[in-house]
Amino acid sequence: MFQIKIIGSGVAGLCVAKELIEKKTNITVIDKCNVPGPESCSWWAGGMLAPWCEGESTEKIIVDLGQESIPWWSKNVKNVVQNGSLIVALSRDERELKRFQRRTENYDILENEGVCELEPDLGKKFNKGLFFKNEAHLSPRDSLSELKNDLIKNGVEFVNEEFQFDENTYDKKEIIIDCRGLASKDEQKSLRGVKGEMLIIECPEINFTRPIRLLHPRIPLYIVPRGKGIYMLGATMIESNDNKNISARSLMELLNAAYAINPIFGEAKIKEIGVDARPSYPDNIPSIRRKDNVISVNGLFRHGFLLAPALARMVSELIFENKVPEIISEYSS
């Protein structure tokens, strides 16, 4: 039986553990923080499983691999909602909708009445929309906790301590899988942080049933329903390692965009403000690489929940079939 240590218990680490436990391996997950929790950037994720929407701003391989996420999460956690994604733009920004349409696929074009029928609480202010009916979303926090509890039931040990990478790391017979995200900068100098800022608000007067993206040339907004009138608003992408402080401009932009979607959001209660830095390579492509007995899984950018299942599968294939991963960043070495 393989002895495996997974360093980091964010979405990447937990998905890798879930994939490997199916191979009857002996797994220990080590993390200096008690996660899932606010110390992990996975905690602040939107939870959108939207591979076709992501085609607007990413490479085709991300779209292709991201399609594995919906069946994987649906199999392993309970709260996956497959109601699709809706993309809209105010009349002044309809050119953004046309641009989004050109760069993506697998959508239906909706006219005003179709948008209203899909989400009545949007009113009639949007002339057109793009409906990606095969996409899904989940609650990241519930999903991470459910995944961790399932792993514990299946014999995975979780250790709350900091793992020390040194020359002895590479001499052991066990396999070590580094899923630390930005904490791996000590090993991978090309990693950078991309700051994301988000809000969680409560507005029971509005009932959206799927993620809605409001396109804007400066800061596009997405609203993700979390149930019982709770919504996640996000998210910015700022070149920064700062994972503590939201900027006044970002807070204003997020709230203004929500108000533009429906003025009732102006009465919403702000429950949380979240900030963290996503681990990214310069090309925003994730990577799996191996050095001796250490495997690194990193650079998921803003695609953590979308790509973690595919990356976990590739780690399993690398260990048990010696198969070269399908995805690797040219900057990861």
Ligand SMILES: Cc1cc2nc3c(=O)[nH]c(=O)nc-3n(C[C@H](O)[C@H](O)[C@H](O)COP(=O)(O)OP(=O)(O)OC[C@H]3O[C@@H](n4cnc5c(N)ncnc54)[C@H](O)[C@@H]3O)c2cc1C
The other form holds:
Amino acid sequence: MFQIKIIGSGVAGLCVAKELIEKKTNITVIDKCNVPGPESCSWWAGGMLAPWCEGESTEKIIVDLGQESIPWWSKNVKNVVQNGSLIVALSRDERELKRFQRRTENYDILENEGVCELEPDLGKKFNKGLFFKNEAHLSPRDSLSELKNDLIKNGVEFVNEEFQFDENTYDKKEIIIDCRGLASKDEQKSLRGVKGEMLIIECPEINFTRPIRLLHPRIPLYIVPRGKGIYMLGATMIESNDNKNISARSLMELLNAAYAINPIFGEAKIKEIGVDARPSYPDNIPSIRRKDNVISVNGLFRHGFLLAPALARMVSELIFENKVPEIISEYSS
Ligand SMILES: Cc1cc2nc3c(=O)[nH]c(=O)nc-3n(C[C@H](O)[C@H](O)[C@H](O)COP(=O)(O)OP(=O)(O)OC[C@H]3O[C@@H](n4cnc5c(N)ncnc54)[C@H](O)[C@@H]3O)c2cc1C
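And the form predicted in complex with the named molecule, for comparison with the form predicted alone?
Below, the chain from earlier opens the complete complex, with every other chain and molecule after it.
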């Protein structure tokens, strides 16, 4: 039986553990923090499983691999909602909607009544919308907890300590899977942080049932419903490793955009302000790298929940079938 140590239990580490436990491996997951919790980037995610929408700003491989996420999460956790995603723009920004439409596929074009019918609380202010009906969303925190509990039930051991990456100290007979996110920057110099700022608000007067993206040339916003009047508002994309401080500008812009969607959001209670830096390679495409018995899974950028299932499958194929992953930057074994 293989002996495997997974370092980091954000979304990457947990999805890899889930795929490998199916192969009857002996797995220990080590995390320096008590996760799921606010120390991991995964805690702050919106939880959108939106492969076709992401096609607007990324490469085809992300759209293709991202499609694995919806059946994978639906099979493994309870809270996946497959209600689609709705994209709108104020009339002065309709050019943005056209641009989004040109760069994506697998949507229906809605006129004003169609938008209102889908989400009555948007009112009549949006003349057009794009509806990606096959997309889904989940609650990241609930999903990570559920995955972790399931792994514990299946015999995975979780250890709360900081792992030292020192080639001389670890057992060469083990396979070590490095899922430390941005903390792997000490070994992988090309990793960088892309700061994301978000809010959790409570506004029971509004009832949205799917993620809504408001396009804007400078400050695009999305709102993800978490149920019971709770919404996640996100998210900025700033070149920075800062994972602590939201700027006054970002806070104002996120709230202004929510107010533009529906002024009732002006009455919302702010429950949380969150900030983290997304682990990203220069091309914003994730990568699986292997050196001897260490495999690294990193660079999930803004696609952690969207891509971790596909990356986990590739890690399993690499270990058990010696198959070279579709996403790889450097390979030596
Ligand atoms: C505001 C925001 C919104 C987002 N929205 C979405 C979204 O809607 N959909 C989507 O798919 N993605 C989204 N993302 C992106 C997603 O959150 C990230 O891609 C993902 O969390 C990266 O996961 P990870 O497991 O690689 O890293 P992390 O979640 O950071 O996990 C790394 C873990 O490693 C542990 N660790 C580090 N060093 C050590 C060590 N030496 N020893 C032991 N443990 C260690 C850390 O404690 C941590 O728990 C969003 C991100 C942000 C910031």
